[in-house]
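There is one chain below, alone, in structure tokens, taken in the form predicted on its own.
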Amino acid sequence: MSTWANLGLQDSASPLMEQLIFFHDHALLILVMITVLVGYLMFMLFFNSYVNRFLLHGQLIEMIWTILPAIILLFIAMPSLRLLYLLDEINEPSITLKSIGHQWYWSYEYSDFNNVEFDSYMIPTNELSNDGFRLLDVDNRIVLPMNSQIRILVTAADVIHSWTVPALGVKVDGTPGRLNQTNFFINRPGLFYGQCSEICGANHSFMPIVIESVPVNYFIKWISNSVNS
């Protein structure tokens, strides 16, 4: 989760988020190099007192500043396209989770099991325990197994919502009447926090998402208790 003075991205908890962070660093490095080069040229031009009286055109320099940006754009576009296809790839899922956005809470259904569904509301500040996170903790967490391919189906009951968990690199719009899908793979246990990322009304800020990633045997116990209860 985000902490105070956290200027960078959150630590990744999935392979796709790792790739997104690598691409971010790659693109940022190229941008810094361009900024330094252009800044250096502008600085030198400001303090240049020489004038070329015979300069009419410079075909060589024009070719350089046309071809060089095209090559730089290729270095950004190729990793970007690779990552785009990786994000769209749907692997054979172990678990399917359906998330439905409401004003202003989420409801979840574990489609592979009978009668495992619940609503997830933010815990109000006056009911929060001492170790809870204000505006982030919920009364019913999503419990998912680690090291398993998980498919999530996202829709909404009223207005457009967006189901977002930054540590997993997941952001899916929930649109009324439509079913959007993506997949992710959690590679470590822990609690991962997210929030609705599409303005959906007065309490848009108060519908957080909490995923509890647990080993598979713990998940089997939890789902067995949920089915039996």
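Residue numbers count along the first chain shown, from 1. As the structure is a prediction and not an experimental result, all values here were calculated from the model. Take the two forms, superpose them, and find the largest set of C-alpha atoms that agree within 1.5 Å; that set is the rigid core. Compared with the form predicted together with its partner chain:
- Once you line up the core between the two forms, the Cα of residue 56 ends up 2 Å or more from where it was.
- Residue 6 is among the residues whose C-alpha shifts by 2 Å or more between the two forms once the rigid core is aligned.
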Contents of the next structure:
Amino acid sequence: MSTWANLGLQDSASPLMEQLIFFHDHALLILVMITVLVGYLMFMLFFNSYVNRFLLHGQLIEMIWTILPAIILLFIAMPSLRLLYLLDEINEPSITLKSIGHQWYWSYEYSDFNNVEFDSYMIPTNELSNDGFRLLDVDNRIVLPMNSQIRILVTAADVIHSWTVPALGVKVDGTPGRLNQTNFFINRPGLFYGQCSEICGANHSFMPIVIESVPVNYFIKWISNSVNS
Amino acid sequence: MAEEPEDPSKSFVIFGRDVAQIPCFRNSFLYGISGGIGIGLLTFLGTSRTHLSTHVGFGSFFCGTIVYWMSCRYQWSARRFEQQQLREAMRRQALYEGTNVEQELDLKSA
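Please supply the coordinates for the form predicted together with its partner chain, as a counterpart to the form predicted on its own shown previously.
Let's see the whole complex now, leading with the same chain.
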């Protein structure tokens, strides 16, 4: 989860997020090297001796600084396109979750299982336990099975919201009157936090999302209890 | 040139990220920096021109780092994919052992 002064990506809980992190490292190294190059060129200006006052053109250097960036861009574009198509793959989800954004809470529906539905409100700070996470913990978490392909349908009831879980690499807008679909796969157990990512009014910052990823047998037990209660 | 899992005792944290754990990162910069210094020094020994040697050394560092990174990451990615295929094949082998599916697969591969 995010803590204060977090600049980087969170640890991945999904193979797609893992691939996104790899691509991020690759692209960032190239960017850092370009920045170092430009810094070096600027630094060398201090030692310039102004010998080319009548310079008009330089065909060779123009060719170099056209072709070299094109090659570098190719090496960024190829893994980027690979990842783009990988993110679009659909892999037969085993469970569907519906997420509806409201002002200012999320409601979830597990339609596969006798219409299990519940609302998920942020726990106010004055009601938070000593071990709770301020502005992140909710009263009812989404419980999902790990190592299963999950489809999520996101919409909203009033204004545009956005359902986000950074550890899974998921960010989907919930628009009133529209169903947006995405798939994800959680490959480890744990709690994964996210926050609404589209400005939606006064309490936009106070409608978090919490996923509790559990083994399949625990999920079945949980869903049976939810259906019966 | 594909990397083994990075040594957890070697840690170098920048802005909260342990960059020494990024595959190929450490070796890319080690080879790049040492290659740049080495080639720069050799150029200076050969030409006695400081500016040119600095430019050559930096250029070697730049090209060396990027080229090593590209090739190492590609090989690491390919090897990782093979490891995943192998893991999946082993899982399936355990699943299908003693069943008709295993016999059909044996017939196909024979």
